[in-house]
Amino acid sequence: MRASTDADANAFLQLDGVSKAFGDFHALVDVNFTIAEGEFICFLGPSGCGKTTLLRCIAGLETQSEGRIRMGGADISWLPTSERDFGIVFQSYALFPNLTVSDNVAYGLVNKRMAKPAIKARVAELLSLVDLSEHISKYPGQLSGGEQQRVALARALATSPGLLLLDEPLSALDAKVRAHLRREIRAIQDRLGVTTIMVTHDQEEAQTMADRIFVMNEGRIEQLGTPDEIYNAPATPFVADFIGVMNFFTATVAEGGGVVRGDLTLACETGGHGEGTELNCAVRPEDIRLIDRDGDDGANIIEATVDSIEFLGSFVRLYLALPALGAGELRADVRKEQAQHLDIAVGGTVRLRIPPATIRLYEAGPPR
């Protein structure tokens, strides 16, 4: 990962060399990143991974073992909690029970000794802004998850934060109530242009939400770039296994390009790897194609057996057995109108084909 530099004069937020230790422990190591205003960054990555510590370094809520935090181009490395500008929303919601909406979103305000026909204002502005005008007087109590987290976002909002963070705020919340407000903290962040920053482990909110996605492991940033970057060109195995499904099995360059494990040779785009290495190849399986029996006969044409089907709505996974992998199987996303007319059975043989552009190399060895 590329240092930040001084020279990154335009960055929001930036952070070099950033680590954590919790004794022996190493939460963080050497993170070093920059954020455009305006930004919406998702932090995504597996329980433990670090990325609720690197989200609480740049709040000042833990203090970082090494390394330099800076925001607006002033360092606040050191600086409390307190004197940060920022917003905060926890999976918790955290607000305060017996307080109305009103008095929760107005709290931040009222610490700053705003005026009250401003404060008034402001917090009527912002009731608005998440639909929740009609709320004004309750209590958190007689709230949904989805709206309490609502009141929640519209409090952080509530004194203008330059840096807005939000520590895994829809984790609670059922699969639609989640899908309908991940739309609405986006349209609300992409219409006050606050950079954000999100915690989350649900790789389908990274996706749809962030103009880039941090994918994190064992305290480290592995990969950053846009959705479809994350997504179309994962950097390492761990990112390929991590985001989406993907097939892995380990096979050797052979003579001439292209892989061989066992009777299974496929052709594909080495990338210098020698005659003989031992790579991990990995494959989506929505880029598996089934084809009739009589139908194309271009590269990586392969026999399987079909295993188990698994009916996921719209298309059906097949598990297809392959001598060649041994215990292994193939996954292959396919869609169900198409798995119909081959007439597709377990236990039955499938024809399919493995675009070599398709195919991914990386070094042996497991996902880190």
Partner chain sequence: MTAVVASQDRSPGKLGLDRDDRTVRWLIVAFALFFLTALLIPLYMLISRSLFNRQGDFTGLANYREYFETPALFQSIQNSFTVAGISTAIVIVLAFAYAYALNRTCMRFKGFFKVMAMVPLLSPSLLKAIALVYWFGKQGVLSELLFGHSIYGPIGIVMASVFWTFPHAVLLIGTALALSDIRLYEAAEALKTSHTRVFFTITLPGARYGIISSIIVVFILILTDFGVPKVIGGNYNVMATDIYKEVIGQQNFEMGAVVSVVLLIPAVIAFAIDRIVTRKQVAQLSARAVPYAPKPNRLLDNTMLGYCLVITVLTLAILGMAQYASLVKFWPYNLELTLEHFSFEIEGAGWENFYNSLKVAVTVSLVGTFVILLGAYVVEKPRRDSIPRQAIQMVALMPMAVPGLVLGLAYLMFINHPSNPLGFLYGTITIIVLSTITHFYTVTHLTATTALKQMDREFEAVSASLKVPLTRSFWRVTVPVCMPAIFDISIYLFLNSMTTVSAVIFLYGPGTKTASVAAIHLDDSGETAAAAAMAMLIVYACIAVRVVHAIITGWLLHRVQAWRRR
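Return the form predicted in complex with its partner chain of this protein as a structure block, the form predicted alone having already been given.
All you get below is the one chain by itself.
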């Protein structure tokens, strides 16, 4: 067991070996991380991976079965919710339907024995922060989903909590409003500098908003890193597969470097893996280059047959067949103009190059 008492001096929030079991079911398994003050963190993962549970443990709405939680240097593991310092926004917003927008926002302030004018000023300030000043005396039922969401945000921020927790705050909204609110929430967070944790299963949301993303799977944190790191250097096959689109195939380490599968040999950096080791190879579709029939010599040039074509707006996705991989196994993304230029058609052949640096190798174990 790790020493749970050493606190990281720079950490605002620190989790040490936090686990949560519901009966026999392990919703969280040994979660460790530290968050610095002012960071914007996203918990990202598929449905049911334990994001909400983790958030609720931090809020004290759920009790961890094992492990410790520290905030601002103090151990809050066993502190009840009402004694922890956070504001929270739920997916359902949980606005009080019988109170006006301003009463909702003032709900936590009234309790602080603030003077009436001070409360009024604070409410006005918050509502202008979330751009809702003209709706101050409406009831939640009279607002749109996006507006309700912002009221909930203002209410959570009213008491100036040290930590802001957001559980899928945007999932109930339509795409346009969602994109707008992403920017708005991030702007507010930047302005206030409040440490924020947001739960989402939308990778685009996480990519555009977070300073760091914690990718979760089956109760574990698979990887934590900046959006760039998560995308470009996924630490596990799960992350590689979950974030963006990824081609996967198994191959063995060839003698003298590179990997081989059937008659296909690919040059790449094999790290410390010994010859003959079976590995999982991963390549993003957009990293595969299509080249002219006679142009560009170099490593990893392959010929493939086009199985089918998908039009995806500004680019097209080719499903390619290679003797070594099977039909439709390899996907490659090509810009529209290039596709036109190369005159790609179903059944035709294409020449493509996989830059060695874009091939990532993972140990081929049974996935967790």
